[in-house]
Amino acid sequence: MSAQRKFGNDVLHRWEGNPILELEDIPFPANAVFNGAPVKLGDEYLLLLRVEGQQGYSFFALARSDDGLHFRVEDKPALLPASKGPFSRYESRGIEDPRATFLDGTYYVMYTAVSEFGFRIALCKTDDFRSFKRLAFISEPGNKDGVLFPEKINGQYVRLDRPIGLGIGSVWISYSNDLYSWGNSKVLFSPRRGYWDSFRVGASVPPIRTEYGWLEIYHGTKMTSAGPIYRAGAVFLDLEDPSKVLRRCQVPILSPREDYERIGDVGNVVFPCGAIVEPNGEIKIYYGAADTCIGVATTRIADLLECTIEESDP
């Protein structure tokens, strides 16, 4: 991408040859793609990409990028739900929304694996992103969105969440000693009446480190006559204590305006999954476009911190 910033109605700044995977990209039968999460290893970038079947559950796939713009995908999926196992019974209507962190030498993938049951928060772990090896369901059902820490705090796993409860979601943050049994559970932030962000509320893209804070990239949603709009903002987390919230946006980060992110099979959708920080400080945020592709977008950690306030009751 240039390094010219460009500025439109949104903070961040699409790319212009969006989007950067759609259904013809998908070298075996499908119905869309959406919603992957990006990991650089070395100087490749890899995008754990959402399939949707024809068969109608989803499941993952693996693109390539030399530039992190121009992706390749792999011709065979590289994760399917379980068809044996323990895992099987949780996941025999797929798998969904991978978000993947490294972490203590290894990357840890959290999805969402969906069932008859509703659906639930799964951790697998991989190094190469072409074998995984699934470690335990973390969490009960009617929860998903959730996103891992990249280090311990306090000696601790830390992790954002998105169970609902009375039929609202809001992101919660959980601590764990070994990665499976989590628990001191604690609301983070909520939706907020008469904003963008007033139904609903979920954790995106894993945590940043910044030097302000923990730096979370969530969706929100509003409800309108025609459905739910879902749209992208930002929190700082407080980085010794990150269920302290320092500051969130008052308006949305990225909006559905384009086409592509306004007609699909879920119209008026963007929904990040993951981001790349880059060497000259840029952020790739990467992210599901009406649930039928992906596209890629730009910002910087001071364009993210001057759109937010400090939060007065934290």
The other form holds:
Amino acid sequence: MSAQRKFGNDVLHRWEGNPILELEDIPFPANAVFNGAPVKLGDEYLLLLRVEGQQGYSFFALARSDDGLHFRVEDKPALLPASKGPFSRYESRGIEDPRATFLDGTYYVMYTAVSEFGFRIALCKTDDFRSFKRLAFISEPGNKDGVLFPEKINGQYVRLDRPIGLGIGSVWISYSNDLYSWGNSKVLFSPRRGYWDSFRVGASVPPIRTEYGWLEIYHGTKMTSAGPIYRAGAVFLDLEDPSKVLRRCQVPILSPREDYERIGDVGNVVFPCGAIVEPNGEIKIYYGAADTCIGVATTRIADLLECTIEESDP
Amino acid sequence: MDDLPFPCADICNAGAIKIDGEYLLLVTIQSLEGFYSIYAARSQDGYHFTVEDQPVLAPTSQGPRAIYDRQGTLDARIVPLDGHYYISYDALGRHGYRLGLARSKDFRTFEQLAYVSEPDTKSGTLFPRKIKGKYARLERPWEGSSIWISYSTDLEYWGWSEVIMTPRGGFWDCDRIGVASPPTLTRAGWLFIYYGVKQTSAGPLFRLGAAILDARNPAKVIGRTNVPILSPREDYERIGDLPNLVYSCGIIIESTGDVKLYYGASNSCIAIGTTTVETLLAACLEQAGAL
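What's the form predicted in complex with its partner chain like, now that we've got the form predicted alone?
Next comes the full complex, this chain leading.
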């Protein structure tokens, strides 16, 4: 079923029924719901949600849907921060922003683990989104927004992430032979002075293979005197060598405009964490809005391609 | 600076090793333009050094490395490993600090291997041997200001990172810490020197301490000095471009157990302090019960 589109200034079209999930839809006490990772399992849509509890730390819940638009949240949280064992030390302040990738016959979920030692990227896997197996922490502290490519490239696993160096937040690419140890890291793309993504950029949606290259939908921020504005953008990466940016959007593909994107715990935020490509070519992008609810917006590869231009020095 | 065959802005610190009776330092020197390079200096007695006039590791302005080291290659730490001398250094570019790895057999030709961390991670050193079949390194990611350990099977791909030592509230090392000298295996475990920073209203105060890690599981701290082993007190440690700073990248342990600690003072000169392995171990273990 295709979403009814609401047209506007953005390349992405918001569903007219947005937001698709709000605090009132959560069947247990919580502070907010945002930044969900969608997957299509058979005919069913699943959305692994970041829920911020009333204590202030985040965990994951699961929502299910038959049409990708109307979701029902399960009664019990899907994954809580580890409270004992070797993982608990780095999750004592919560787990955030899951991103799910189907690879080698299973779902890998990268998320941000938060503790007194900072935030770092964690990796777990699941087949059914009911039970999760934690594999490892795969970055040092000061790194987040990890997304895994859905295929090995030249025999290696590949990820994007967002370390902070000298206060600059760029998107980096790293490689691994085993998913545990990572290296050969390179900077992929950076904030652009004067642009809507002039302050920081970070990977958002796990890369999607298209005939034009790997599509990466990212978030970019501009700092204002009232705080950052979070918008979404798109780049296309070389299929064979994803450390090459082929095309990058000049303008954002989605900006906070609706009340539910402007008003909330962190106002002026749209933050995609995942997308589903439908058989008819429609892409459903699920995004957190104002750190308070979740919306969905749709587009097509061709529309995204059209708003990007060739990078002068790929 | 008067010892150098060329003008410079600063002499920062030095990694140290003794090879066949010759003392060798890899000294970080800041050019008048403001970029950092690493120079070799040699001595027969460990006290009187001659600095070479060409750097052994320098920033690059072209090619794929330039984006990561255009502003500097600095803070070399040397370990003997697998028949080579491995040098870990900080590369500084516009995206921040990351760890670089190079190696040499003779300190005349150097092979740059890889950048092994993302930014901002600096103050890294390898262990001089594999631990449970893996290479290991210590380092200081900016986030959290703590010392971490990571492992690798091939020196290129790194993971299994764990935090091992954090700043201690109220102490002289309360704001950030980092590895100073590469770890040396002693009877009590892996002994290494670290630096600790206390932030004051006039800027950071850099001092040196020591710690011991478990020989089999170096993620476990066996002992750590409660008080500094060296603090800025002399004029040359108090006065300079970065005043109130003592910072080391290397020690040399003589066969007698005597330790020569080479340290940068105020980012303006290199000095030497001496002690013994036993003194350092005792200083670390004295307070172990309180840890």
